[in-house]
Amino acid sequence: MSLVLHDYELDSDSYKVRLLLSALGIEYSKVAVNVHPGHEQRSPAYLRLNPLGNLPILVDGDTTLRDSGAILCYLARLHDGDGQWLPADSQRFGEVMVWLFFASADLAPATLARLHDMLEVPADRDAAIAASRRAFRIMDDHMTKRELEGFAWFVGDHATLADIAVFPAIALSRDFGVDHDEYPALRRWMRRVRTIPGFITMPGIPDYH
């Protein structure tokens, strides 16, 4: 099996990857890395493969990729070929990529000030968790619109890689103290992504009926 995924249980970009891979269908090994608290990623051999010492990586054959983001937009393009997860249309595309880079970038906060409380990583965890509230409040108010106008996914009429690039950040921001009962709309919205054929969970992220 040429497709592997170095990866950590739980970490939240991690298992962006997982999801959709499990969503696909696709078969693929998993080696776990030992980032807590042997800081496997940042060994020698690990560094060879990603210079930035973080998860996930992606080896398929020849083809060595990080970052969460780019390993989503890979997968889609090899092996979603009707672009339900990363659409052809331009408009589309463009909206998916938005909330790619969001969570990227505005999520980052969120996923910070969890490793602070459950990993002791360093950060400013009042400043990481008025950040993170800040783009939840973001994310719950597209989401109210998006319901008032009669869509039930971030873009578009189904379930994109936008969901899945947002989801893990708010499913997991009771592991350092937001709770879910201040954005309806997102709460809403995760039960949704629950009955995404091929849904797997992982630790942290609440069993919603």
Contents of the next structure:
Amino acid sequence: MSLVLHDYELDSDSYKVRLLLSALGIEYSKVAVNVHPGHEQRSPAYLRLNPLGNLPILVDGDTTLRDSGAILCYLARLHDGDGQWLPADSQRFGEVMVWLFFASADLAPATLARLHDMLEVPADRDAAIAASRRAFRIMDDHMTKRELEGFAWFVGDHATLADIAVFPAIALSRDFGVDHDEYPALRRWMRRVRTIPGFITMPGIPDYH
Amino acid sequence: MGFAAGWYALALGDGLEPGTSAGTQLFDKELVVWRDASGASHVWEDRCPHRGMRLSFGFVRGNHIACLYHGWQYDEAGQCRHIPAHPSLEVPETIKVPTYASVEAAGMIWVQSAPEATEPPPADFAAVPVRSLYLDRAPEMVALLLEAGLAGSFESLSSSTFGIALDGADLFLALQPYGAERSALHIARTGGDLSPKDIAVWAEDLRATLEALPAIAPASAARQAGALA
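Could you present the same protein in the form predicted in complex with its partner chain, rather than the form predicted alone shown above?
In what comes next, the whole complex appears, and the chain from above leads the way.
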């Protein structure tokens, strides 16, 4: 069985998948896509794999998947027998889903703001940053209350897909000029994420050692 | 109304773990608050003298803080002690980060905004730190709205500290004039047993109220405060 990730090093959604693959200790091969300046993800060959023209794309034998959230769930279902990353328990599962959908909808402006500042993708920058800050505030309020109740992670008592899905947007926010000053609970949680066994970095997300 | 030079809370003490740093601002000036491995906290200008990188982006190593860019390390007094690119160099004493006087009291880390301030450091008293609340609102306006009683029955303890009784608990709030249009309120419980989580939920409502209230003029704030007294 060959697992192939079509990947771009600077893409925060591809990074989520690389991070989970590393945490799960899964062998895979990586195809580097020339997103900038080549826009290769929108070439006819890539549009046949993913008509949305974005990354990541995971090819696993006959299965071709787009959308980092879907790919995270697929990999967890297939390779995480203990259900650590995608809990089987209905309540925990539902709570993880809340943050996976939050990551793809409410954190989309953060992804856009970063692409605007780094790769000159057109955007209403002020609106994207205002929406990013609203989302980060919701995350910080959540982790503030979680910590006050003695918990360290977004859902349950260990790291889940929820943590992986929402991590890159805030960890990379300085790329688009949003500092971490206003998010003390997220600052502490981001240090914890770096302690996940198999944690890997990407440009803009340094390790602390 | 403005804020005088003096002592301002920048963070909750227990929110800053040993060996970590946090960036913040006071009157729009960037500061780094960091706690060394021995547990002592420090407040400095958030700027590496080498290339101007924010030190709060860097890492604490033992009792030194190291810049993210090139790893220059500074000791507890702000003196540069190690430059990785020149490991055998005796670092000149002129390479130093400006530092601020700071203390920990009432569960918070306080900084003296200017060295010429004569006000004594804040009193220490028992407090359970709850959370820091960041507001998109000018600090002068936050103080006016709290003094005027428009967001609850707050008592002004000083120009930047406030008290309120909430469901049998006593809360202490310290206002950080973060920048021209941003503020922080550091919140601790000084009495009673309302759970910190319930206080955190109340704080979210307080933030929504303070950000939504229309601006008021100082004179009308005083009038309204008088009418409520």
